[in-house]
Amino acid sequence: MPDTVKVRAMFPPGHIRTPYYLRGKIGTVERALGPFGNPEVQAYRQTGVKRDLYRVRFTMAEIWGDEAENPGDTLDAEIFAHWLEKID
């Protein structure tokens, strides 16, 4: 997984674990956490395949723009690989 990623701006129906406010935002992969069961299918009592999970770091400036109280502060979120696209 590349160091800089963008969270896909997808809005599928159903049980979604990727925070709405992070969709379309750019962050930095802090670390790979390994493969985990996908809660988007587990919510429906299905096992599905395991997916790689990453801890991604976002600045408050990226998330909230000019309204960020402390633009340099960060937030880490654990996001599955199928929600991430690499940024060149």
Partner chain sequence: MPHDHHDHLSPSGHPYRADQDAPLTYWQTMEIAMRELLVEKGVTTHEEITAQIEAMDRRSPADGAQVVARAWCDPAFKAELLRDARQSVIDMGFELGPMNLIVVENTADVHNVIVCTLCSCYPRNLLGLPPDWYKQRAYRARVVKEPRKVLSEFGLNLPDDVQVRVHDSTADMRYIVLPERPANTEHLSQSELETLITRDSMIGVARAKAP
Given for the second form:
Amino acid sequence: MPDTVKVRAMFPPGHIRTPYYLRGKIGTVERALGPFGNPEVQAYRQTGVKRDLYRVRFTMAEIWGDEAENPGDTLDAEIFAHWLEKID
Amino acid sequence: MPHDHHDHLSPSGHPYRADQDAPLTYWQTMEIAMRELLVEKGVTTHEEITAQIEAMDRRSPADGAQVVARAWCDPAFKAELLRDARQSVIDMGFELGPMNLIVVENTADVHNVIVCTLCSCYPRNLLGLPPDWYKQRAYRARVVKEPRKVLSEFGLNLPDDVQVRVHDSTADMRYIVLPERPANTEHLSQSELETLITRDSMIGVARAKAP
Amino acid sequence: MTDQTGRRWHDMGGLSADPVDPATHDYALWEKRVDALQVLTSTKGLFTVDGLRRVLEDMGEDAFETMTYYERWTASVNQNLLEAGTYTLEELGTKMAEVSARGTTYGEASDPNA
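So the form predicted alone is up there; where is the form predicted together with its partner chain?
The complete assembly is shown below, putting the previous chain first.
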């Protein structure tokens, strides 16, 4: 997984653990956590395949733009690989 | 056996909630029915349920305080805790079950704070059950956008040159903050240091207490 | 519940809200029992924590605002156990009627010998 990633801006219904406020936002991978069960599948009594999980760090400026309380503060969240796109 | 707890405080200083003697509610009826059906079906036993309640009751912020105080006193342990918190905490004898744990360190330049915006994920297998405010809308909605304002409502005012790092527990990791060791504590023992480490300081909405 | 952009009610990070109310309470026995049942039944593989959350989310914002935390958990654990086939609605309905016939307080209704 590259260092810089963009969270996919997709909006399917259902049980999703990618917060709305991070969709479409660009961050850097803080660490790789390894494969974990996919909540979007497990919520519906299916097993599915495990997906790689990453901790991604975003600046408050990236997330909130001009509304950021302090642009250099950061937010880390765990995001599954299928929600991340590589940014060159 | 009526007991009137209404004018009393529990050992932890909070008011008792209406419990055994209050009128039965629909959801309590369902809980009793569910529990008895699970026992009748052989899924669990009354003893196993009691043991699980007791196991959760034994967990408390004092457990996390032991971890933090040791990290303050033992640099090698601290390095290992930051590298692999789950294993370090298990090696101290705590039962984390399946919980994955990450410890984030506060320094003079960085202040960390933990939240779960999507529900109420909390390091419950180390610190016990979360405080009510952690699960409520005000904290969950606001701390990711205006952490400094939220922290100020807890009485913690951070200088502009301290970076705030918010951690949203969106998936399989749970977090505790390793608060900064307060000044003028060089003379204190590890067990004396533990008394300075509060639940709120390990969520990141407070500093450790001054001695 | 879900706005036009697909944002769901529980996905509340960044929305405006009231000041934090620091009040807290000690958990009641019945709440601890719900918590224990959730841990035990999910550990035994009857459902996942994602299944628990999925039902809580599908219950909607009105439930979040009007029911207590463990009332919502009761509803979700029960729903997941029904979906798992652990017991049927008929069995649940019969048992709930039996429980509420025991008395008018939680203590009385918890005692099968009442």
